[in-house]
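One chain follows as structure tokens, the form predicted alone.
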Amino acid sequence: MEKFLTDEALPFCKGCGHHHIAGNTEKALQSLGMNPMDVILVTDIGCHGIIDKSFKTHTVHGLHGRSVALASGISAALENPDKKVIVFIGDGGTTIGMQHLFNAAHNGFNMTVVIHNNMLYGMTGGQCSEFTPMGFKTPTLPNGADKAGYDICKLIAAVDGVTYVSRLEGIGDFSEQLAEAFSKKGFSLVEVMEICPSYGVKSNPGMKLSNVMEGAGLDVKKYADTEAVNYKSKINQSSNVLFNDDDIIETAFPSKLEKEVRLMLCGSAGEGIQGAAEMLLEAGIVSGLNGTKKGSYPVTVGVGFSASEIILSSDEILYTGSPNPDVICVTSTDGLDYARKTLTSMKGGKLFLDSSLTAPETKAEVISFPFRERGGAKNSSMYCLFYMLTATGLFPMESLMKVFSESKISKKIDAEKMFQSLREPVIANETKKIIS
């Protein structure tokens, strides 16, 4: 028998039930006689998903509540009968994503979603859910729920392109009914209940789960049993391909780079750095270069870092991000303290730092101008990169200017005006550092 789970323990908590779903779908697995590698475990944020690294299958790991929309898209592009999808997701998770439950129902894509409820969001604090059954307590509701929960067996059971629905009390072992579930084609749900050991069970003294379920009128049965016609993906033969002969870069004005070079610039959000890597990122490929560009920033985006890495080679890159960087370019103080870990940890290269920042300890050659004096808060990341171009000499800077003058910021930005400024000298500490 195919094993597939590893040795390791289970990362959760002593007496919670979802130790048993993943002891049962291990078991209901094997006497299906499948093999780890057709078997695509999708799961969300809560306890039921750190259960990833505990599985031997393929795992994906999503947003709260978007597990079965994962799995959805998963499931439509495999059409593949011999693998199966598993969902794992919490009651918490469910509620988040309950339209994503409906729809992949009335879908009919091929997939299990298995439900670990145990009637709150366990893992940030025994919040209740929409699953929280009347009367049950919880850290937010210390006097009990004072409504019902969903049924969502009975919710599910009611869409037209459900396979199999059912509910069942998470004890013992009730690994048949996960492999019934599991062996059906199209949608199929198994509601497992339980009782969170760290906030269920000590917010309910002495209750049981059985009576918990009977009291709410949660049935331990099947809600559906049926035989769907499994979701079908339609293949649009006459679209036309996403590139054509007008997206081609041409080379202008080649390069003589001969190894790959990684670039950050980092600055503050509204100050163009996301902009200034895409012309970077531009006018390296009008030299000839292939080049990739992750950009990162906060989720607030219109305050903090803005943050992207490029890289630079003649050779085809196969991934992003450049996290040992070879040029790193800071324009502001929130730049400054999202590249402090990246400039302590620099071998070398070059740092181009606006001269109104003090330069972190680093092995990085420091090269200070003052960008933001000269350029402006706005234009400063677009001064620093003409500044570095001219610096390093990466490739051909008619490149750079050729991207310039094709961009709108090109009517915003003097290049002449640019270029006397960033010649012009600087005078620091009584001495002068004048760019050639």
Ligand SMILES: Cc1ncc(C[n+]2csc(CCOP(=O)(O)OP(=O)(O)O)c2C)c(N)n1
The other form holds:
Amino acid sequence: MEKFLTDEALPFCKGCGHHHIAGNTEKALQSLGMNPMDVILVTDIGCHGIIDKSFKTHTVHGLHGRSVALASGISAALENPDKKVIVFIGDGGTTIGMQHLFNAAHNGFNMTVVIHNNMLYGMTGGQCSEFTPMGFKTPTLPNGADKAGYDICKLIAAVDGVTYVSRLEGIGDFSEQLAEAFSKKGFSLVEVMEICPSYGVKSNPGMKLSNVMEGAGLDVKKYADTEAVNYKSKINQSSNVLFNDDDIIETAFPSKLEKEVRLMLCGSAGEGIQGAAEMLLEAGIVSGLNGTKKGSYPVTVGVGFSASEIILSSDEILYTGSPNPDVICVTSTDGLDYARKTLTSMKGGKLFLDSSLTAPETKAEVISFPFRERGGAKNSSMYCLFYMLTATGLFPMESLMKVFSESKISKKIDAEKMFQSLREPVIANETKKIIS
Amino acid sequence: MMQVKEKSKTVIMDGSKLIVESLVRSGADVFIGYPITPANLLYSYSLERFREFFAAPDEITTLQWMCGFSTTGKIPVTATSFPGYALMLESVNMAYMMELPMVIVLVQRLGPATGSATCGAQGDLSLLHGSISGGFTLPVISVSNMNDCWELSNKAMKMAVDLRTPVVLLTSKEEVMTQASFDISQLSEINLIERKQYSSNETFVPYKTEESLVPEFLKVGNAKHQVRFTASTHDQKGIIQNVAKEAIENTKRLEAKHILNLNKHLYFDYDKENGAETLLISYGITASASREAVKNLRAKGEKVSLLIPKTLLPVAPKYFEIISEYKKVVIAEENLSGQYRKILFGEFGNKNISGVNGFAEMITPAKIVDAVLFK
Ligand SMILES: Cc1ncc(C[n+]2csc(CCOP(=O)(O)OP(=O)(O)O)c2C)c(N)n1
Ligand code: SF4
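Take the protein just shown as the form predicted alone and give its structure as the form predicted together with the named molecule.
Whole complex next, starting from this chain.
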């Protein structure tokens, strides 16, 4: 018969319950006819975890509380579902890393988790865990815990995705119950109740494990036993390269722009600022220019300001920040608030401002136009973009028209109507104030 | 951002796209991640592009899953920002100790704590420098422009695989989110990186090494040899030891392997101007402002050289060789107190060494010009 344990003595105190789990695990694996090379034992940090050197299987020994997450990665990565991933973890590791158990169960990762529940942290000196039962004493709780510990079996059994959950008393031969759990595909969990003679017994003289369990309502039984939804990793069959020749933008209407131009579009979320900025960048490229674009918005993208900085240049663009824009378009109050600081520090350049807004102190030339009135709030950025290009002639209008007519926005905005209304003179009551 | 030449293929590009595409072509198998601004483009492109993609429930789990994948021979990748990296820290140490290759793309944003998610920064280098408990070096490779996003993603992965180590690919918000015209015709071919497996019939000793100081790899779960991984102090067999001599030697090897092999993974740009007495050093997002500053200075007839380190850690002796040729050194980086400057020259510094620093805004070329000209 295959041996799973070396001949050396196990590294635990005399009488420690961890001995029984190691021995019964070997027996269970033997009864299933497994080979040590088919088993990957992942151990947590704690007394139970230093068992790895005694096992002849593959072993992985990681961090305190993280063994189930580590085993999840191994399980998800293994292409052979017949390999057996077993996790040894304590009630301490389960306390600090509880989310990993829920998560692994939820995903149905193929593994068996064996919780060594001795109701305290053995390795660090017998402190209580979240599993210490009501009334159970530990060196740090001389009067006993004043609350019940978690019933991890009930909790995990409630997770959609779990295959098998059971609790047992870790005394005598429980290899058959372990073998049942090991034979399951998908996520299985066994909570083995046991005692730590060095701290548990010392703090609770004369205690009997079965009495403690009974008092705490920790029943020996199965909490879940269903058909496995065996975990299969999601392979992305439709992985496509992220860019290719279809994305190439050809130069169609070369620009005569000689110096670098920095632009800012500022408005409100939901009013097409980012779309207009992207269109400006693309149209610049159609004009043979180099360009960069970056967006700024608060963390909640749906409300507040939305702004974009665009640089266009016939030269290579190195620095992409734009402290001093040459052209700035402001189409809403949010946008104006965002642009205020920049506007006051501008030494020249042009400000295209919606006529509903009052320009702050600025050395930029202010050009007001009722973009919101004429195009509606949603299209105000696009109206402003076309107006700005007409006024500045940065690059040929044909470039912008080309990009516009190939975009989805052209289905929503009637270009003829837009040009018409951009040409119409501004009538007095439309404009609050024009400063020049 | 390249000049339009004949036959150029200009597209609208961002750094995230280049990084993800390059990593996949380099042979990365799986992306595991938890969303965080400004790393979200990397997340969404990875969902589209990686053969395997896992949405982890948090960053500790992310790193643990990555370690699990790495023990089976796969190459995992994630992308995060400071808050996520902070949670990963203990697990990064685990990967380092177990010698598990992986690439962590760290996109810097404004701290401390949650700070401002949508504002760029270069504030995490000190943390990376001290990431591994005990004074060990975690390799950090920093991109300085779009082309680096392409080339250095591949190099970071090569370093991770060749040296069996986690590697941090350091970027910042502006570098992975800014869109720009970009000529894809000049992108180099990306070489596929494979993880070699131990193939001998002799008993496998998991942490035994030869000259390279990097142990051969064999995946967990193979049918032939027992494989052990452990994050506790261990001997060559992967068995936990307290402070036994062999085990401590094995741990010290983790630093030695990086130093020994550094020159094979050393990347930097050195734009030397003959007769210059001032060296400007810059990396990451501030490298572009520095390139522009140097261009402007030279246009005015000022002599200045520029060093852009890309392999930031381990610090290469080569950098000090270059530095020693100059009377004055100026280091530009977007954090409060000069993190790389302190790594290179210590807290105390020296009167010939000055920093240009910025916080919550990109450092301008003008500010760098002033610092270089300051007497
Ligand atoms: C992150 C972290 N916090 C704390 C510790 C210290 N520590 C080591 S083992 C342990 C508790 C072990 O208890 P348990 O998991 O129940 O295992 P046992 O020793 O009882 O077998 C703790 C708190 C650690 N190793 N890592
Ligand atoms: S301290 Fe307790 S849990 Fe740890 S080995 Fe000793 S008896 Fe077992």
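The shown structure was predicted, so the numbers you read here are calculated from the model rather than taken from an experiment. Throughout, rigid core stands for the largest set of C-alpha atoms superposing within 1.5 Å between the two forms. Residue numbers count along the first chain shown, from 1.
After superposition on the rigid core, the Cα of N35 moves by less than 2 Å between the two forms. Taking 2 Å as the criterion, K402 counts as shifted between the two forms: its C-alpha moves by at least this amount when the rigid core is aligned.
Relative to the superposed core, C13 undergoes a C-alpha shift smaller than 2 Å between the two forms.
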